[in-house]
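Presented as structure tokens, the chain that follows is alone, the form predicted on its own.
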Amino acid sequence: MYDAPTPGSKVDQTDIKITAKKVQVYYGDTHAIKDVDVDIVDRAVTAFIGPSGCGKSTFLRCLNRMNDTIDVCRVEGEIKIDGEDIYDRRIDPVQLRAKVGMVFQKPNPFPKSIYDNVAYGPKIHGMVRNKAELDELVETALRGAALWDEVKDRLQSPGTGLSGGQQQRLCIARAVATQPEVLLMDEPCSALDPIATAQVEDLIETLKEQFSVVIVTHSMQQAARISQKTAFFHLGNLVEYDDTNTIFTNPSDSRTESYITGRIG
């Protein structure tokens, strides 16, 4: 279990998974992210909060180079995972995205069976040698996403036939099947009902024991419940980053306080 450092203390550098320095993001002439510096801790949940359009999802997508898929987007600065520059020309973005999994706002299972949804990543990345290994990996991923007991008797049924909450957990199973080191989540509960949201939150609590989890959420209550570190974004700037408890009880910037108390956003 990760113990967050006390407020004001420096994070032990051995706990750092992702380091970002002077990150800028441009969409054409629009300067969307400005000078973001942040160290993201391993085996913990880091929440990005802030008003709509503040840049939190844009910055999240920098961490696995999803912004590469947008023609007008340009990323500057430095982002390292385990000390390796992920924007180095020698880095294959496809391999990077196996290491840095992502779960999106709306569940997006492939139009395939439950089994094939989970098996897809391990197969294309050559992670298994035979069907037995693949079967074991699929079961492990579904168990890790707290879904195995609900679907083990219908693995060949379409993933799209599951409920919304089950579909999102299937997408989480698909993301963890490639055995990533970092798991990015872009508002993973915004399309879910309260019961499914609670199930995913419980799952995130478990996942942080294996991964560095970074979640964008529009819900401050959710950030307070599940994260150990919180970053507050506003107008493309990272205003404040600290232990979650400190951000919500004793923020150092007036803009953070205004957002948390509902005066901006």
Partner chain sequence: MPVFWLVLILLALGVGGYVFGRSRAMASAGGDSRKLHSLPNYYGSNVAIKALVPSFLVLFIWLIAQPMFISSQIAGQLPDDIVPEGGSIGLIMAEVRRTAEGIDAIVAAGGMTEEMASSGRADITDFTARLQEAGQVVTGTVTQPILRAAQSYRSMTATGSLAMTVVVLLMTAAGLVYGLRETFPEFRARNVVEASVKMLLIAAASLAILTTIGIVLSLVFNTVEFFRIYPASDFFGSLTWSPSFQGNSQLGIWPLLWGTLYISVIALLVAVPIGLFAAIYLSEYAPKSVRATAKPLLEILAGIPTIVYGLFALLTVGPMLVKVFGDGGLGWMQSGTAVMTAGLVMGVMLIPFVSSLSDDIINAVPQAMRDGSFGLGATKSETIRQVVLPAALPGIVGAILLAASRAIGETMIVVLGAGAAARLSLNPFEAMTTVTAKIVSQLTGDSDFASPEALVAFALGMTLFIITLGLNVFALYIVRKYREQYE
Contents of the next structure:
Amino acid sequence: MYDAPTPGSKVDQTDIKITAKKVQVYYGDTHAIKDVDVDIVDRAVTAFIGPSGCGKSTFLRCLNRMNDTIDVCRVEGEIKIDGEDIYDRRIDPVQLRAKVGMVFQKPNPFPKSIYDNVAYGPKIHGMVRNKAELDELVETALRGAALWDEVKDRLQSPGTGLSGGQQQRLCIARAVATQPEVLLMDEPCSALDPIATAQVEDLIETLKEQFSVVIVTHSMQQAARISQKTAFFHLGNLVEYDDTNTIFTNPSDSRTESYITGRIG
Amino acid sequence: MTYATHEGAKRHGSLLTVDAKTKTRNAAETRFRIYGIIAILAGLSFLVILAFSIIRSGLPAFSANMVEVELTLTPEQYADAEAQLFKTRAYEQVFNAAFTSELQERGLDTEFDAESIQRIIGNTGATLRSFYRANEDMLGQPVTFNLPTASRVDGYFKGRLLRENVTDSRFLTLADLDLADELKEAGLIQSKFNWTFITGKDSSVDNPGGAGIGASVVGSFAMMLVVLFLSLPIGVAASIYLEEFAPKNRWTDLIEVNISNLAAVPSIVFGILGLAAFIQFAHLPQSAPLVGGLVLTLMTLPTIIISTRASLKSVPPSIRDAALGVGASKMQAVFHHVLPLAMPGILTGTIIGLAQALGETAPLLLIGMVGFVAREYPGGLASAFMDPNSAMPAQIYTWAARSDDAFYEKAWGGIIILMVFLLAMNILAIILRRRFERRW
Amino acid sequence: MPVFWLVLILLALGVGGYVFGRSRAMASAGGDSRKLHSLPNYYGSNVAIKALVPSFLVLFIWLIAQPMFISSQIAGQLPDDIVPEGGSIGLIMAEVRRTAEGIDAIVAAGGMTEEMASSGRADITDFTARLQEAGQVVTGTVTQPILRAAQSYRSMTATGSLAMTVVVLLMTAAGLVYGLRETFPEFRARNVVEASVKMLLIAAASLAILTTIGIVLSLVFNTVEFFRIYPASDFFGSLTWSPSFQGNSQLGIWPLLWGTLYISVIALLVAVPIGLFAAIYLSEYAPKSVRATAKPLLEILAGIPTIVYGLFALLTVGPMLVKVFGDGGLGWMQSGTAVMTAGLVMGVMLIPFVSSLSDDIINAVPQAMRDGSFGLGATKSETIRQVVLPAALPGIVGAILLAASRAIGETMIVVLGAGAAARLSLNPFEAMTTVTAKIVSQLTGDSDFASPEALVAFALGMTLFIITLGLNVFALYIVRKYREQYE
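Complement to the form predicted on its own: the form predicted together with its partner chain:
Entire complex below, previous chain first.
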């Protein structure tokens, strides 16, 4: 079990964006997440790895209260973003999700034009005053998602007509357009081919300069390539959380080592 | 990428304070949800209003205000009456005599007016005569007669007819109502369960009190038998073919399109089909429940086929594989394994299809099964299918189309009976589903 | 009923064939059923099928063809001058048939001997008197040619029925013999029986096509007949609908179409918002327990027969509206039967129709769409209005079109609730009438079946059928395309 940040890690306390303490998640009678404590660093990529069904996605969805949409799901413990408990009764999940954006496993563009897909978030949050500002914001977001050059001539064509990799980058642009502070990504490359995966990984690399990125991945190589911190989940427990380098070269838990060397999972 | 205005990744204010924009959005959210609740409540309140009007307006049809008189007719009186020129007049006098003595027995001292009594109770002579002509062995013995009051008087007691709307006429005078009130108080007029309504036949336009739904219930029942015995086997056969054997080709595509379209063709078009094909072309008898059953069969088949196919589809392929694996032919696999497993679902669908057919009116009107045809009970099994008859909904329509509110009461009462049948069928379907439904 | 007895005899022969075929199969295998190719039951069934299927087929065709053949023969025998001016041969034939049936009934009741009935020297006045006396309603008096025709009709029918019985029985016997000769152990009885069963299944499935053909034929023939005696240009061009029994009817379809559309629009204005919002609430907001009770309760509205709604319109809603909008209130409404009355009640009837179809369609929108929107911080209503509904739009349009087709084809509510006057008016509190209501009134009235006043109902039916069919085909196409998109 993971306890408190290891001495000697380079994490500076002021850089902590999200702190989770003793988080428990129940699906009906199933205890899906057990006692997870974790600190997520600002403007860095944190990867959650572990065998399927280990709870990494469930925990990710706690961070912007997406689990609220599931009736039987119950969350206990404390998750703070910038020192504010997001499960506080005064918190409006709508406002929270504007601050903590999310990208899903399968690209899920809305059945609208590319432009409208990206403009959706800014419109509902009332972030712009006029069409010119919106145009600017859409362009910025699409550029930020490295998609602008590919779609700038067909902004009005449907988003569902793009290729898988383009769709996923469109979804990232859509999330970025609301100007969140944290970006949660739930296996964003699992439905993509290797070339599209590489493009999205490059994008994540640049995104971390602006956002705290938390990514769930089933690929250890991906975690090693793009993340600075890695958390290993197993059977609902957070087994180990450390610098990515440390996890992959010198894991302190035997289960982490077994997983990394391919003996479990 | 530039988000120049903020330091670091701090682009949002505190989450603990809800900003104005979010407040308006949440208000819109609440409004939207309330629209939904209003829609549900509107739908449910229509249901309640409907149920309430049916029950309130229909229940009076099940009771009738009757006059109970006991009298004895001697064989001599009978022979005497039958010998006269105006025979019913003679019976009337017998009745009046008996009624007068009944009044005196009860110590009711009323100005007795024979005409007034006739207006209140209706044609007593005819009732007595037809009874004794049919039951000559009752002569000389005391017989208790329950005579229904005239429909206007009955309506007066049920609140359908108000005193202020009554103008003296040859049908009813205000003085009659005074007398009726006294008779009611003395217990001579009593409200009783109206068996005539349940067991009776349609009556003429001027006799709402004698109208009953019994004959048309028999007509409906005969039609339902025809529908059941045709649509169940044909529907199951068609579904088995389409679900289990049909190759994917133009012919089966055409059948599929046809079935889904027929399910949405207006019922009156099936009435036109019945009129043109069965009556004009095939010369089947008009107004016969057999023809009605045929029309309703064609109409319900698509519904039954659609639900039967759904039940067949819900039987997992592994069952078929298992049967084929032990060397059964495809036909054997379907008839020995798939069909029995799908049977509860098929029966449920069939019952619901039958319930739909039972309530259908428009096509029946076109093939002549209007209410006033239901004047007699069928004499036998064949005549139940071949002789002119009506059906419950068509009978209700005929009553509703007569402009006498005493018939409106019958129409509502008829609806209660129709709904009881429908409810029973639906409950049966639900029980079947609960009891035998299998989840794979 | 000779046909009834014939059918019973055939069935008995079939059962006999089954039993005999089965035992013969067993005997041919020396009592050891393992030596047979198929189970013994299949050999029995094979014999029964060979005996019954061809003979029932012939019986069925004969029953349809014989009256047609006899009618055409008799029609040829009738003198040319028998058809009065403005009448048709069909009416004369109907009278011939009625007379023949009347004679049958009298003979059956013992009122006349068979020789008397078929005697060529039969006295006309005597016959008419006897027919009327026996309660066999014959219009007017029976004329000599009609009586002769009726007599030859009877004799031809009798000969035909006899021939039919003989032919059918012979075919059954031949089938029995053929089936029994096939009964030997190597014969693949199961395959033959299964192939026949499959043919039966195909026939049952094809009944749907036969029904459609029947509908189209019965509409087309009578519509053509109608347009022969009433110009199509008047039917589609005239703005007046005023049938009269003395002839000279004005039968323009537009007032009826207008009433139909007006009532349907009001019905949809009631049903679509309520139904759609109910569906949205039930599928997106309602807790499980509310959904489990409210949904079936709403669906009760769909199971209530239309006659109940008709009565509800006539006796409850109509008077209620008159109280508010009638002379005592706003003074817009003359009587309880009006476009508004029928429209409102029809709207109530359509609520569950719209809501359950929309519910299915909204549920078909993938959860990923909603997640995507929630993930961006949209509220539920924003997600529904801007993501779910646009995604579900084609399906919902399809559902509304299906509801519209229901409204246009609905009969009992408008017959009882909308009034009988055909007029082109904009006031929704006036009585108007519809295509369906007029089909009922033109075909249930006393008008002669061959008159334009009755035949117009078929032209109306044709119009109704084409409109609703068009709507249905289009709506089902949209809905199917929509489903495929998310499968």
